[in-house]
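Encoded as structure tokens, the following chain is the form predicted alone, with no partner shown.
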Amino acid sequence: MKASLKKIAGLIDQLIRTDNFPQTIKPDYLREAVIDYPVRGGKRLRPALMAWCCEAASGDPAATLHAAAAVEVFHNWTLVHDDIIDRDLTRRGAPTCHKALAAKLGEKFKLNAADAERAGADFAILAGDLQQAWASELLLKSVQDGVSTPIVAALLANMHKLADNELISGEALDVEFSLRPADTITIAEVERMIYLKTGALLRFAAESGAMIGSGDPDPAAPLTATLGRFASLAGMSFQLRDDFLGIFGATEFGKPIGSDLREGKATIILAETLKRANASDRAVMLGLLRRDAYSQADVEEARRIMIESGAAASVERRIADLGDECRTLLMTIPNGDGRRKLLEFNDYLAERTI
């Protein structure tokens, strides 16, 4: 699987410096910030994930490059307005979107840093909104690597109801739910938002590319539709361990240790806390969120907590099991190296440490 990713990671790679989507957007400073995210890399899961799904089809995953590099450019911009909603300043190591255009744009016209930053937040925005217009456009461009047009149609109209319609209805409870006390926020309500945030786009990476595979323009085609369900609990796993080490993570793996905190995050993990957590300690938790800076003694407080009131237990339990669901559901498809990559690929996300 390992050198799998690694091949299809610098195809997409490759192909997201070439496109030439980009290179009429104007200003130049705007054209940067929508090309920033995508070529800095990442683990390129969902490209590999729908390119592994089209050969557990009995597809070529070649046919999956345009459509592959769609899907991860889509993540991208959701990254970007993420990250303006969080007020997070660094993603995978470098200042986030709206910080780099805030310097820049700050530099340029002589700003004040009140408008440096709404400056860069409203660019960022803008960078957003191009890269999903740019994901669309390279959806289309499937049509270069074999893929039928009923089938690109198919495609598109899955996106907009999966990586458009769920994903951001997720985003939007994401964002209530940061307007709520943390103690009313039910479990189910978080798994439901995990679901339609994270869960809904590798649903949409894996059903095309299923629907690439085996040429057939339906997602509820039984084969399309059982990797379409295990992409939608390995979305679940993958963000119950993301959270998980948003926390508990030696380094920092794409944002800060903590920074879940300080947005008082709705995550299994902490509803699990809330929940668990005797009277005393439950008052300290709460206290420990939506703080503007946080020591490493407060991050170990909180780790105390979770593990003390067995929430982080229970969250390595339940991600254990989807682990086990996922894995009974590959069982059902047709063996080969599609299927062995995916299995592969699930294991990944259940002990990932980065």
The other form holds:
There are 2 protein chains.
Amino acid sequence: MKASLKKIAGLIDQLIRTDNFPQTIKPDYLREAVIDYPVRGGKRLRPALMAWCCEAASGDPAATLHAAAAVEVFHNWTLVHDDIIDRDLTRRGAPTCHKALAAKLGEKFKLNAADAERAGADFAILAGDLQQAWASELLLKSVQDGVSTPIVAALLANMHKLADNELISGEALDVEFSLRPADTITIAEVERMIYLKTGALLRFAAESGAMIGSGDPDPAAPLTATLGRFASLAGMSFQLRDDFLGIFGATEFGKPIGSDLREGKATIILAETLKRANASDRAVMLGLLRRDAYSQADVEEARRIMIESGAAASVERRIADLGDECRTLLMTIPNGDGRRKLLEFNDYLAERTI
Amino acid sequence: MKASLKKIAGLIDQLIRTDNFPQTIKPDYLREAVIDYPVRGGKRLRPALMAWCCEAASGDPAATLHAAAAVEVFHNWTLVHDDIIDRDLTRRGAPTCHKALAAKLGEKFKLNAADAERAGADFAILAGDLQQAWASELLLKSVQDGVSTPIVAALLANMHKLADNELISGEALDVEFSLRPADTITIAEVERMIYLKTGALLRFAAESGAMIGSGDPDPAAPLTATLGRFASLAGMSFQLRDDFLGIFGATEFGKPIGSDLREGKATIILAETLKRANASDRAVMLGLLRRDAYSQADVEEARRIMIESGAAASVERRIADLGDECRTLLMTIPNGDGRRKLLEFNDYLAERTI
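Now that you have shown the form predicted alone, what about the form predicted in complex with a further copy of the same chain?
Below: every chain and molecule of the assembly, starting with the one above.
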């Protein structure tokens, strides 16, 4: 699986770097912003998931090339707009899109700091808009990979349903949660948000791969539906693990430990803690949210409450259960290289520490 | 033409109100924001242009129904994001999308004014994102109007090229102009921006209509290219007229007279004035830009300089020339009801006072 992932990442990277869509974008700094996140790399899990699902549906994974690049660019536009909304400063170790633009524009047009920030956010909105269009354009270019027009039309319709409508609804719910007191947010609401925000795009990737592989444009076809269901559950597992590592991970984990607490991020582990903890720990936990700064002792206190309340164990159990459910689903599909990689991917999701 | 425009507006309005795409959007206030601008009405010139070009290409204008709704929703998402970027307060006599959301969210979540403003802008970004997806989805639904799959694929590719890539590049240039001193912006740059920001979407509407009408997916087919060229020029004429009325129009004109001066908006009439006026008037004109408030005397002074420098007359000449050029182009296409409506539309663009 790891070798396959690396190979797919290389192909996607090359396609994104050479695709002609961004070339006509003006001004130059907007074009550079559009290309920025997509070429920063990342694990390329979504393209790989699409290729493996194609293989699992007896297709040639090479036929997913443009569609896989599309899902990756799609993922990136949502990150650009999310980062504006969340006022994030860094992404994959470099300034976020709006911060990079703010610095560039501030220098180019001799703007004061406030005007530069504003201009950076304004152009980052447009950069994300262009990336959304770029994703659709890449999907349309799937015909160059031998994908039939009815399948391309089905992929596009599915993208608007899952990747746009559901995913953006999920992002909106996540933003709404940040406006509500943490103890009014139910576990069911957080689960729904996670499915929409993380699961829907993985499901789109999986269903697209299955449609391309099988040549059947119906997303309800049994194999396609099974792989879509697998991807939804895998997305839930991925996010639960991500949120768990956001508290219990090593400091080398992608984001600073405690940043979820600072943002008051709605996570299952937090919702479980608030539900399970005794009254005094519950009050302490609520007091640990949305502070300006966190000491190591604060993080340790949050960990203690999450462990003692049973929330940490319940999340780990849930991840294990999801892994089992995913494995059971995958065992119902035809045996072969595609299934083998998906099974390895499933193990990776449950076990990853970074 | 007026009766046809009214009929088309009614059909588009009904389709937008009943289309199923927005129905699954969560939370409710986001769904309402997505529907808000598209159902506010407006002239529906772009859908009408598409229908008339379809007719001019010997097609049934009813076949453009979903594609015409798509161009209208597309236009609206660009307005939503533009209004955030321009910090505009009203649109068609009601609060802009982000202002309406700010008021609604402030009340719902008991936010202070600054947090409500921020949340309004955040959700308005997502509302525009969803509208972009909705536009693509509507275009895809053209198959329900009997449009063939190759034509739908061509429409989508053309939308990404003209409506996304070019139009957003135009918006970006417009924002860039607001960051640069007014006297560094050339007439050629403003013309390019106007083509990209206004002409590209009208061109998309016209080419789409011609493709649907002719059944030929090639945007370079002679009739399609002619109608696209007509629409680009008509867009230029429309914007020149809009900018002219922004200074010389009656107070009933859509926006407050002088608002273009306050924003320091890059217009041909301003660029011509700065090029043609004598040194002292030029300095006065520059001093009249980007003020907080404008008296009637300020507006009169701007009008005087624009008239005395010859800029006003040059813009009126340019509008007349564009009208002639458009008429000449239209006389090369087959005679019929479509051409007649397009000729009337051309006259309307040159003469409108509101």
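For clarity, a rigid core is taken as the largest C-alpha set superposing within 1.5 Å between two forms. Since we're looking at a predicted model, the values are computed, not measured. Residue numbers count along the first chain shown, from 1.
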Core-aligned C-alpha movement of Asp324 between these two forms reaching 2 Å: no
Per-residue C-alpha change between these two forms, Gln296, threshold 2 Å, rigid core fit: yes
